[in-house]
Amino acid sequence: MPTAVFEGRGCVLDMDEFWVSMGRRALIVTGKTSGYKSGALEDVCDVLDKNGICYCIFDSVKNNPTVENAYEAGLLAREFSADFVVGIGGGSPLDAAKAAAVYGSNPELEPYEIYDGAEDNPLPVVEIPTTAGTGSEVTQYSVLTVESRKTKVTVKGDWLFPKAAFLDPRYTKSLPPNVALHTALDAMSHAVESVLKRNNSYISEPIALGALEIIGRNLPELQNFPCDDDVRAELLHAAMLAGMAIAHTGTTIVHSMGYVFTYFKDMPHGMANGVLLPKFVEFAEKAVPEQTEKIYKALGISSSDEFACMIRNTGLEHPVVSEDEAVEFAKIAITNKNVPTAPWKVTAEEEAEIMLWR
């Protein structure tokens, strides 16, 4: 995981040289709120403009970007002649800030081609999360929405590590109790999915426990959100730990199947997968019960019967899904290619079942 982390309140003020050492002119990607709503965009607007770094601001990033969306910010990069990007905000802004800045760099590249493997030296990315959850700060991927196949595809590859993060809990303050909940469970998501993961390693392991540690401890601090800066300083790491381990191993089904949730449902992420969770970590413990042992000591728990009572303990709302939308939305994510990697061998009726979960 070769991107710098800084954490702290006020570490993005504090750092002069290092934005002097990014370039003179910056594009800055962000959606319409969160961004200012926070104080990140003031903060990141006051350091360029006291570093004598020019910038212009992207603020049009939808929620679950879309290929073209993303291919927006790219053209303006382009256009601005600018040495580097900024990504302020959720996982919609990270990635589409990551995506931002191979458009901007490759100016031959068409939308799509994306996904064929743009290794030509994008722009550097700088991210500053707005949300405790998705990780995108620390991974090599980006999650753009392909509406042609009614989901969300990742893009991969090393050139996509940002060359720096800055976590400061102030920016966390701003959310809406259920939007930090759903990004808790988003981060707990990526840290579950690598445990389980076929290829989860002695690198991957310890970190998305350590993650889950955190998480499990701070999760019913989020009833009384926005809590103190500690609780969020610490769901911030855990949620940045949670992404060095699937920069490692990448996620599962529970990942696939949200995707397709998010689509047809309209549901936010980090609350798809966090629905899908109970069910899923319910069929693994029957597959590789040692893998997710360890995953309910790091919580504190003993069973997937607690487990659920974690989840449902939230408050987390469940989607209507009926039957036959479950079959038809698991017909798309069993196509995923990340469903061989889950701990046994899924079938569509299972993911199914897991979509029925209440």
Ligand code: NAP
Contents of the next structure:
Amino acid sequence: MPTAVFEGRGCVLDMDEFWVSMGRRALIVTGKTSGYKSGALEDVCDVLDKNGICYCIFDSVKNNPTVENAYEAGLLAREFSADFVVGIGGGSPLDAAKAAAVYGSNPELEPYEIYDGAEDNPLPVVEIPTTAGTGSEVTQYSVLTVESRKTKVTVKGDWLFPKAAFLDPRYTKSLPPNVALHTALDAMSHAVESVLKRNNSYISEPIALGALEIIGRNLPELQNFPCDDDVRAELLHAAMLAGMAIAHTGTTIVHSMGYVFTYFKDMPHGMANGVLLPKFVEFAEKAVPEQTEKIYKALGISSSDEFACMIRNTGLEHPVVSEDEAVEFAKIAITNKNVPTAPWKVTAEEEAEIMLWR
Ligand code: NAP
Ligand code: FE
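Which structure goes with the form predicted in complex with this ligand, now that we have seen the form predicted alone?
Complete assembly follows, chain above in first position.
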């Protein structure tokens, strides 16, 4: 893993030498509110000011950003001649920051050409998560919405790994409780999918199971969000570990089905994954029982029924998906490249069944 990870309260402010080593001009990429409400933007501005680093702020990243939205941030990186990019926010701004860094160092690159790679390496990226979910701060993925495909498509490559990630639990305190729950379920989904994927390895598996142990232990605490700093620090750490696991393995069909839910039903990313997990785990239990057993052990449970209970007990609410919708969505999701990596040979009918869990 090439990304340096710094954790703890105030870690952004303690690292003058690091910031100076990044360059003289920074583009900060964040959402409309996340940078401000979390307090992370203020800390970053303070540390950059203190070290004489100029910056400009792009604070218009939308949730589930489109390629065009990320490109806008990239145009600003070019215009401002940024030396590096700082992403602040949930997965949406973190992913947009990675893409902006590619556009920033490749002045000729058109929006959709990013999927074919680029001539020059991206500008170095520093990522500061304000949700404990996506793990994007340590992955080589930038997940962007492609309107013409009616889903999200991932830009990936080792060139996208952030240079550094700063995890400060103070930044997740302002999260709305439902976003805290959804993002925790996203991290859980990364870890579960990683353990169940065909390319799971003896390196990725202990990392994913470590994440699941922390998430399983802390999930009930989310009922009392914002909890205390220690709980939020553990969840940030777990989300980062789950990100490391998927940096090795990638995700599988829960994510590809979830992208379609997000596009058509406007479901937040983590909610979509949370709804899809129980039936997916039930199918996986039949196909690869020894792997699901490891997941149950890490979560302190013993069956797919208990797993479904665990998800229900979080109070996760989600929009109804009709049978007709599930059939239509499954037709799109089944074409995703990650379908053959699932733990069994999945059919569109099975995907529709997974989508109908309540
Ligand atoms: P998000 O879309 O980044 O944010 C969800 C909502 O939470 C937004 O309204 C955001 O506000 C708000 N928010 C974030 N932090 C906050 C804070 N500390 N206080 C108050 N509000 C805050 O959600 P996410 O679940 O973290 O990221 C989802 C995206 O990440 C999806 O596009 C998904 O596909 C992607 N993803 C990427 C990877 C990867 O490896 N790259 C992995 C999984 C998922 P603002 O709108 O103001 O920002
Ligand atoms: Fe995810």
